[in-house]
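Okay, so here's just one chain, in structure tokens, the form predicted on its own.
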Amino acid sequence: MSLQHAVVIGGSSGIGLASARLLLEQGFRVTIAARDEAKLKASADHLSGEIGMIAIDARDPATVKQAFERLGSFDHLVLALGSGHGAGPFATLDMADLLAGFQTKLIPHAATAQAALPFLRPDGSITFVSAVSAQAAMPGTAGLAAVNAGIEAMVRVLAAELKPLRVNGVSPGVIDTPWWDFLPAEQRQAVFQDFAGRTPVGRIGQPDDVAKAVAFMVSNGFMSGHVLTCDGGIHLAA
């Protein structure tokens, strides 16, 4: 059984939580991190294995640095931070909301990865979780595309710059996670049905689908500089 330690930022729900669960099943020691300590504890209570938790706000580099200092050295960093800022038709897109998208997703991804560098083992990895909006051409997602494309653009550069540390990304499609909670249940279901009808595999994704892609990037020591799209093929239909 592997004793490698993976830290999952955004690990209290959705893709981050599913990734933590799968890594635990694969024998990793896992620390989940998020802002809400009560939510973290509730999530950790439903996980089995060598699980730890730490409350951090990834938007605050100082607290992130302090958290890593407390954790000490570890092997793998998974960044599964979500943000809904920057969505909407471009003609009416609020530039302040677009800026918030960068401030709540791209910058925290970059700042957290930077803060982790002194503590990551050289033969470890960083896995960024972006979104398929960076690759597709879905109307109403220009702002989201800009934010997620920024994350994906860092992957190849950092894989070359930080070697032998491996750097990869996973780009999810439409996934049933709390990201969609801004919609009432009935409207959310209608949106999911629409996307399922346009997705080649005939359904929307579940967090476990993406977790398998994340775990692959973490565990495969010969993967670096890649963004793995896990979207059911929706980028082909958009």
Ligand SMILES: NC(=O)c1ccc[n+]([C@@H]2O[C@H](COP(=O)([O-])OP(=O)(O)OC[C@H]3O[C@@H](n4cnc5c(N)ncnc54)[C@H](OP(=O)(O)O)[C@@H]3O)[C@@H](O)[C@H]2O)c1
Given for the second form:
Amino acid sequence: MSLQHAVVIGGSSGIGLASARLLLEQGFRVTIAARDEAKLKASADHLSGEIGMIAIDARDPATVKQAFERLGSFDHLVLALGSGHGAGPFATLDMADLLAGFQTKLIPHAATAQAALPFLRPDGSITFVSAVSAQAAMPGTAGLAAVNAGIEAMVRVLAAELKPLRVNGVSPGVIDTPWWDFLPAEQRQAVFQDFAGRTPVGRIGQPDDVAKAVAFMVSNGFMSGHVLTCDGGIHLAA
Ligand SMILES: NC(=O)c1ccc[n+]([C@@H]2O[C@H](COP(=O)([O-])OP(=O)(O)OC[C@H]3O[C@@H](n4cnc5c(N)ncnc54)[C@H](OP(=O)(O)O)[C@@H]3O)[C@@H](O)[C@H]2O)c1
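Could the form predicted in complex with this ligand be shown next, to go alongside the form predicted on its own?
Next comes the full complex, and the chain you just saw is listed first.
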């Protein structure tokens, strides 16, 4: 029997890489995709199982379409790419940076999901990785909230519109990944410690925590139209 094939965009790092690893362990064939070919190769070298890779920039729908044409049909799409654009206090939020937030997350997620449709198994799945900023009320995240709420708002509509394709989301809290590398190490540790203190489970998340939620959405054929919050409970904190 042939393995189910999952394509993970943003699969060379953090949440996407951990999701790819777990799906491989669960017996999926996995293709990881991201922009930096050397990083993709280095990540793929640390994975075992039926692993492939494609270098794409999800901001360029024509390239994504060509890559899917080369890849052929597949069963599941996981969208785990994004950026930190749009973060920061609202009073000084640069509208150009907010626009970049949409252009580097919401639009590439939507465009890549759209480009994948002709190649996805009709009853396969799409899993978007959004962010809990969409649901929590964390000062300094209005821009991120808007971008990620846009993705979360699409999930239910797409699940109804694209049926029997299953469409879901996973909404992570604060996760220790290279996404945070824009902060110097010492400052990053202080931020992580602060978030850990405010998170009901008493720690920030690891990529594996979110990967388990992603793999659940991919593999459970009865899940559709749902956004699973995987945040240690931080959405409850003021
Ligand atoms: N870490 C957190 O605390 C956290 C919390 C909530 C939500 N999230 C969300 O979770 C998702 C994954 O984040 P992460 O923490 O795993 O970040 P990460 O470690 O920086 O990984 C991001 C991945 O996306 C790829 N990527 C970025 N832009 C791309 C593009 N235009 N086309 C194709 N691939 C692209 C990156 O590779 P290349 O740079 O080589 O392209 C990398 O593989 C993001 O959407 C992020 O907003 C993260």
